[in-house]
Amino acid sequence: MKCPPHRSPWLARRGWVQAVSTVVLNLAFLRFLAPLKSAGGFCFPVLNCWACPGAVTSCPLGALQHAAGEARLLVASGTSWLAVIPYYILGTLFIFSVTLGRFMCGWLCPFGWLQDLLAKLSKYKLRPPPWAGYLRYAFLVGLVLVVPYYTSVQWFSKICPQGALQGGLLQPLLHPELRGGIGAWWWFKEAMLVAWLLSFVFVRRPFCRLMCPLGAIFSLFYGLSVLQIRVDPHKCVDCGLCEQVCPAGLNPREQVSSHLCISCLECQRCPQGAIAAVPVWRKDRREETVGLEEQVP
């Protein structure tokens, strides 16, 4: 007889937290928040396009691309390398990575929420090969850092589906004078958006898994994150529930420290209580168990 899944009240509200985060990040139409929009906004590390008319915060990926493009020109003019490093952007990413880690992806990212919503439309899910998860690092190094450095063009933003959704669709919709500038690239970008939206139905979090450079940055600091997810093998009965509910399509029993984990904590629905989020300074449960067994005569 299978035990019913455990789901704490706060975990049951994850969707509401994602919804509230999406709304709060796009309230620039409110008069008292308008100055924040015009001043550039706070660099909040989730995927929420700055080109969206309602965006309050700036996109860290767009900011990194802009900084990379400026860096080459400044260095060529004699500026020191130390002076062109985007300390504010990198510092913000580091602080959020260490304190919250991939929690940003599983609980606060608007584009992550969209993927979770569309995933509910189909129970059939394709599983990309494990190596595909490393493509995110290629996008991070190539289209966010290297290519913008040499071309001064924000190439990742040109193909970002969140940009196509929030900026590409909403800007012409709300500002008719912009419609005359729509060209072939706009149609190409929107076609890519449609393809991504369809993939959200049949693949679990495909953008997070295959393309998102922001998630790649968070995963680099996962070992330093305050919150760690751990599995107690002595409680696990291999019921497979954690794998069924994981939005990232992982098997938490074997991939609890995977760089693809989004820290949504859905795996804590385990009816045996075998999976828990604990502070990084707490010893691994397996180590604690082994230590107790060694003390028994």
Second form
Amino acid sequence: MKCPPHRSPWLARRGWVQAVSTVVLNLAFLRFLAPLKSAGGFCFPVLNCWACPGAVTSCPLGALQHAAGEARLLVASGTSWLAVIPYYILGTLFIFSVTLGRFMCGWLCPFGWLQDLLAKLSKYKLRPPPWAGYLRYAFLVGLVLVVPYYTSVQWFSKICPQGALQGGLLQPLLHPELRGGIGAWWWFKEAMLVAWLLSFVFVRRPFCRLMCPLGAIFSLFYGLSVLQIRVDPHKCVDCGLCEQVCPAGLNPREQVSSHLCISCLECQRCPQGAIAAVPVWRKDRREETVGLEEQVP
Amino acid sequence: MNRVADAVGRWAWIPLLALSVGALSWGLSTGGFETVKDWFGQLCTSCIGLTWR
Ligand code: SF4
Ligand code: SF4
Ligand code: SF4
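Taking the form predicted on its own as the starting point, write out the structure of the form predicted in complex with its partner chain.
What follows is the whole complex; the chain from before opens it.
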């Protein structure tokens, strides 16, 4: 079926919004903006690696792993549990989770954008089993919290493909003095990056779906965050178009606003107008779902 | 009971947001920003995959 155009100019420009977000988050590549790099305490919850020479915001996953590693040492030295909780990082993460939620993934995350771009290269797509989405929670608990807590080593960062791309490739490229540190682990990490990049062509948003702990944190709030997307079953004629356009490989009729939905709003192309974004306080009033034209200026 | 669950679903974001803002303010006032800045003050060899240091 031919894909109808978006009914809102804003929705049609999602790719541009993702591009602008990627540029803004990496503005320190511009020489005159390089001092922004020194403001490294500002966490912005998308997957943009602080090790990137241009990054101006720090990755909350890296910060959480550091906090977990330090927590064990502090508790061992007598600090109370309440005092070692990383309130600043959690507060930032939860504010974005409750307000924008996975809109961060659909519209602002540079690594999500990369997956969307490479997905355009092939029409043939593999579909991971639905249970695979739960692996993300295992990565969150295991490699971001528990293992760093016991080892004080940032194990998620060690295997993170965004780190391999933005830090692993760009840092030694721009700073030759770092090349001496390249060893077996670097090669392993870059090989994993190549495997991920290939998977982006044949699976829709595989990293978001299988591994990303940040997406998993947003997903924990999926039924509660302010922005919700709803299908009106009375309007749907089961044409399947929404399933065809969903960049996360979901069936929006059943999975819109599920924990795997990245709130990209692509499914709002529905020719029947059956899918609409609604504020959470109106989420079950399907007959009254706010039309797209009213939602987006 | 369903009405209670429905109301919680619709309005839970308000107390959650208030708690999150509270946590962020507390974190900022207790030096959370500077702590994160210190952690990221040097190149992260885990992210880059380098084996020394
Ligand atoms: S789930 Fe995907 S889009 Fe969301 S933060 Fe992770 S990598 Fe980015
Ligand atoms: S929601 Fe819209 S696009 Fe999806 S199957 Fe129903 S009518 Fe088709
Ligand atoms: S279900 Fe709709 S909003 Fe969710 S990821 Fe798919 S297209 Fe985007």
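Residue numbers count along the first chain shown, from 1. Keep in mind the model is a prediction, meaning the values are calculated, not measured. For the two forms, the rigid core is made up of the largest set of C-alpha atoms that agree within 1.5 Å on superposition.
Engineer: Spell out whether the Cα of Leu33 moves at least 2 Å between the two forms when the two forms are superposed on their rigid core.
Structural biologist: Yes.
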